[in-house]
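Here you get one chain, nothing else, as structure tokens; it is the form predicted alone.
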Amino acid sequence: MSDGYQIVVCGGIVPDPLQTLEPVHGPAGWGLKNELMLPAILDPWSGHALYEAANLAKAAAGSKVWLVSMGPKAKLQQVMMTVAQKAAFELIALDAPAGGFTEAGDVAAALAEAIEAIPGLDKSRLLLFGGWQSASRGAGATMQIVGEKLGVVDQFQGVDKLTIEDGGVLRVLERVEGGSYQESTVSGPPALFGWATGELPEPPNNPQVGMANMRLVMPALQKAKPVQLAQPAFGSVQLPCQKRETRIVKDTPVEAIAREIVDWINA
């Protein structure tokens, strides 16, 4: 494609998962406890997107990459400092609540609206990445609303290959059951990714791209549309059960092993 690509990454930032996550309800509805003083990161899910992003548009001449990202600005900060480092784009930024306490249409309508007020958005040369499930968000609804709210018909989720081929055709491999793929294609732009893990690893650190981006990081967080997303109404929250039953035995055969899983599993 001679004019390249536009690339526009829609990736959230979450709570590092080594943390203990704590359910809490205050004055503004369910959230985390200390939920500002845990680490972040950007979204396993959307880092993938990301970095394939940059690579498809290293491959295609004229190309840009987008990144439209919702966070509280001080948490976009501090992970825009390392993020910014691995791939080349252009933030856009919506202050806003980080937790997965919202609707996904909600949140798709503000990533929609961001999107569509890209200066010189050209919908013909469009492609839409964004993680296929997310770690905060994950009602594997928002990329598939985004889509549509911008008339984006062509979508594909559980993507773990997109190549580039004459024509500008672009060949899609998405996962399905059974380890297995399916194989599409379409003609062009405008598009929609939802990435699984790719085919990437994740980029090394490269401070003079760092140093590019945060020139445009930095005032993209200044000027960063707050957002109000409603809280549905929650009747409970808690943190899943963890349940372990161990004994030790000798010399039980293995038929008998069996037979007590089985009946456990029925039980």
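Please read all numbers here as calculations on a predicted model, not as lab measurements. Here, rigid core means the biggest group of C-alpha atoms that superpose within 1.5 Å across both forms. Numbering follows the first chain given and starts at 1. Compared with the form predicted together with its partner chain:
Put the two forms on the same core and the Cα of Glu255 is off by 2 Å or more between these two forms.
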Second form
Amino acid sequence: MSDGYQIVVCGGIVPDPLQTLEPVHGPAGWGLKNELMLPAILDPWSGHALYEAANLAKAAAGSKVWLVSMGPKAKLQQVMMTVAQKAAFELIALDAPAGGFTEAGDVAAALAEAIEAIPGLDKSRLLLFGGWQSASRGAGATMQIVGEKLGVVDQFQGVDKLTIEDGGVLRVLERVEGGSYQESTVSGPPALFGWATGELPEPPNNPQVGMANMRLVMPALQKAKPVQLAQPAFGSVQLPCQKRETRIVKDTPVEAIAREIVDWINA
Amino acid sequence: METLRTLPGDDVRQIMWRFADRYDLQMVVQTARSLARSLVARLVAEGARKTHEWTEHKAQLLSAFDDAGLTSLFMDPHQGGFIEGPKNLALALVAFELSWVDAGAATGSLATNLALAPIHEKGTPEQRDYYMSRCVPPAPGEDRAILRGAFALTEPLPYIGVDTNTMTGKVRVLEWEEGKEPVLHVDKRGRFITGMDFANFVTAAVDTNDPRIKSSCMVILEETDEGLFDRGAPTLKMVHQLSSTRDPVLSLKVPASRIIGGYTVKDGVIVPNYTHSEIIAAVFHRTRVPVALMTTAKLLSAVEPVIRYHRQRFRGGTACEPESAKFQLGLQQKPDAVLRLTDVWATAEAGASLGFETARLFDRLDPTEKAKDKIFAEQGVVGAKSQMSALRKLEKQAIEYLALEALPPDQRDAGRMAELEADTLVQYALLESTANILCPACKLWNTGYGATVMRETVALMGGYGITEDCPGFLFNKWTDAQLEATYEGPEAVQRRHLSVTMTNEVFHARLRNWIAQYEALGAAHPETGASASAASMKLWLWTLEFLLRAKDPEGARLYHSRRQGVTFPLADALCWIMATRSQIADVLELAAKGPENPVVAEGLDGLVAFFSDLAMVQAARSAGEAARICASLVYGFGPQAAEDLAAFETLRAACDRASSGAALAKDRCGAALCQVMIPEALDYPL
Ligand SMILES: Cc1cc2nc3c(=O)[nH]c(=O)nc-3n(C[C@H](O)[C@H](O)[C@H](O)COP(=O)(O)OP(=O)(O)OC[C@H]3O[C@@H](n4cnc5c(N)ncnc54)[C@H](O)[C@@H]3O)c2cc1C
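Alternate state requested, the form predicted together with its partner chain (shown: the form predicted alone):
In what comes next, the whole complex appears, and the chain from above leads the way.
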């Protein structure tokens, strides 16, 4: 790619995973108890996508990364204080509820519209990144619909690795059943990648990157477009039926942990 | 009635501590926090605090600080930093975030800054740029190691401690060739010197030992200088073990250009531009503020683990049914548990408000002070003594300004006010007189009283509190607080400082304005405790004025520097009052600005109600404490004149009366703590 890629990462925000999440029905429909007041983080799956995007952009000269994020504006701003220090990107913010009570199709339509509106967008250089799941609801459908709406039909989900080969061919490792990978190649952009965890650690905060990003992040937040999302009717809402028992143990050898898991499965 | 729904988040704190419009600071907070709750917490959990020695394990902290930008936080952009302008609030926020987990890590992050502080405050521009730009991580493509520093004032017994004049560190002229720069010999032994394991340079306080050097000074010593650079024995300290402390022995040959702030030669004598005392005063004035906030952070950090422990105390096993109140609320069913935690939280809020207000004040003071120095230099006003007398002459105008400020806007002489506002020297006198109170007050009260309250948090965790398994490392935090109350000037030093500065007339004029302002606030917002705050300020000021004129039966003056039994308790009383004043101001700021932020607006009524109640609790506590102290001084050296006692009693009664409803406020806080939503688990490991 002589001119580099245009990498657009779609990433929402979710409540910090340590918080107590309790669905409640309010005047505006379903939401989480005190959701606005709980600290939020960048959806971890999109986080992986963002770090992979930044890494890829560094490897392909001339590339640029955008982060398209939809969520309550004030919450997005808080999350940016961390995220903007981790990778260089330009933010496109959409002001809308974040929670898991929206339709993937509606969210995808708003994201696709925002991406179409990026000045100078060149689809022949476009790589669409996002999470293959979301920590808020995990419909697993949003990115696929965004891709379809933008006419990006080469799609890969559960991606853990993306390498550029000679001639700009992209080699992709996708997670499939049973802990295996499916390896594919695609001749080049446009293509969509729904990331699993990828291979990169979370970059440390870098204030220089942060200060540079903020020059664009703050205006982007100020002009964030409000998006109305109709909430579908829910028959009922409940947390996934799992019992969360937090136990804190110290100095436990790996074998003992494995043993305990096996015993638990067998029980 | 609306009350606290969740623990206050960043949006709330940014408003209260006034950095909602500073994204640079908000980013720094996130950086320090993530480092604290990952690497720092892991080191503590892995037992890194169990050694006195500096280890490879602990040294990971330094590279983590470098990588995350905390090392360069102190510098200006042209020196490799990233924040333009004063950085007192930035440094305070970082110390706060790191100490939330472990204050030793905070001390470690600040050590090089402390070493640089003499250079930063009083160094020559060349010294400043040379050392500041070498203490930041190399830029891409640059090949150099990062310099780290240590600040050496304290000396082995029987020399420098609280008293900084009994100095054994000495400097003399070793060689001085005609027309060349003199070469000095410096001897300095340090005690308890932070960062000494890896310091590449030391800023050392030394006295003159040579008629050819006029006064004491501070000098920069480098590890590569000719002579002895012995790092000495490690301090066997039982707190802050994530920082390095040793007793170095230094005997080195250095060029005279290492004298901090430079020197002139007059009649064949080297005259340092600054004595060690002048430099130290400027340094500690600033660096004490982050220390104050270290203890405060610990108190606030204890709230969540204590609530969790209390709530979950009887869960699991067969102790009770899941639907029962005992299961749901655990120890929170017992009023004392939540009321005591309310006291902890109220103390912490007051400390945070006072500490951050002081940090912000220094951010305003820094540029004003530089401008003042420039004007004085142009006017030829040099040396501490002549500056002091020049400033004293300005006090009248500063008081005039405050008198104008006290008037309703339409009655002020706007022209005169603008004139005084534009006068750098007057503005300096105004800011400095307040800084001279708030800085020692936060260092003294946040750490000293904070350590006492930290013990309460340990007690609230029962036996668990004094084990290594206690979530939030509360035992460590309690003992660490004792160091914060000690280094950079123990409590006695702060009390001594206040004994002098709290008699300043400009401060009194300011205090009178605050009294009027808080009386009005008390009428408009009685729920904040502003009336109690105003009444205690009034009582305190009356007591001070009384003590300044009163005598004991022997005819000796009561208010005297040698009479620490009078001056020191009165200094303590002022600290309580100042902390409460700041706290109420922050609650009002939240109430005013909260609606502008949709996230904060969501639960604002409950937040403001809760924080007002906390402020009321603290205001009543402060008023009570101040009144008790004032009474002990007014009556204790008696008998005194009946009319004085009557005047005092009226003011004291008003103080007590202003606390009306405080216990109800406390009950409401207790109830709030029983229902506030907290996270499922603590975000840093055991
Ligand atoms: C872990 C640690 C790190 C440190 N880091 C540094 C560093 O980096 N650089 C540095 O220079 N120093 C450092 N110090 C030293 C610290 O600043 C001193 O310990 C402190 O200033 C007190 O001095 P001292 O211990 O000699 O106490 P002393 O002077 O012996 O005082 C002991 C007590 O006596 C009473 N007292 C003393 N004088 C008076 C008075 N005038 N009026 C009333 N009461 C009085 C007070 O109660 C006081 O607390 C560090 C100390 C520790 C423990």
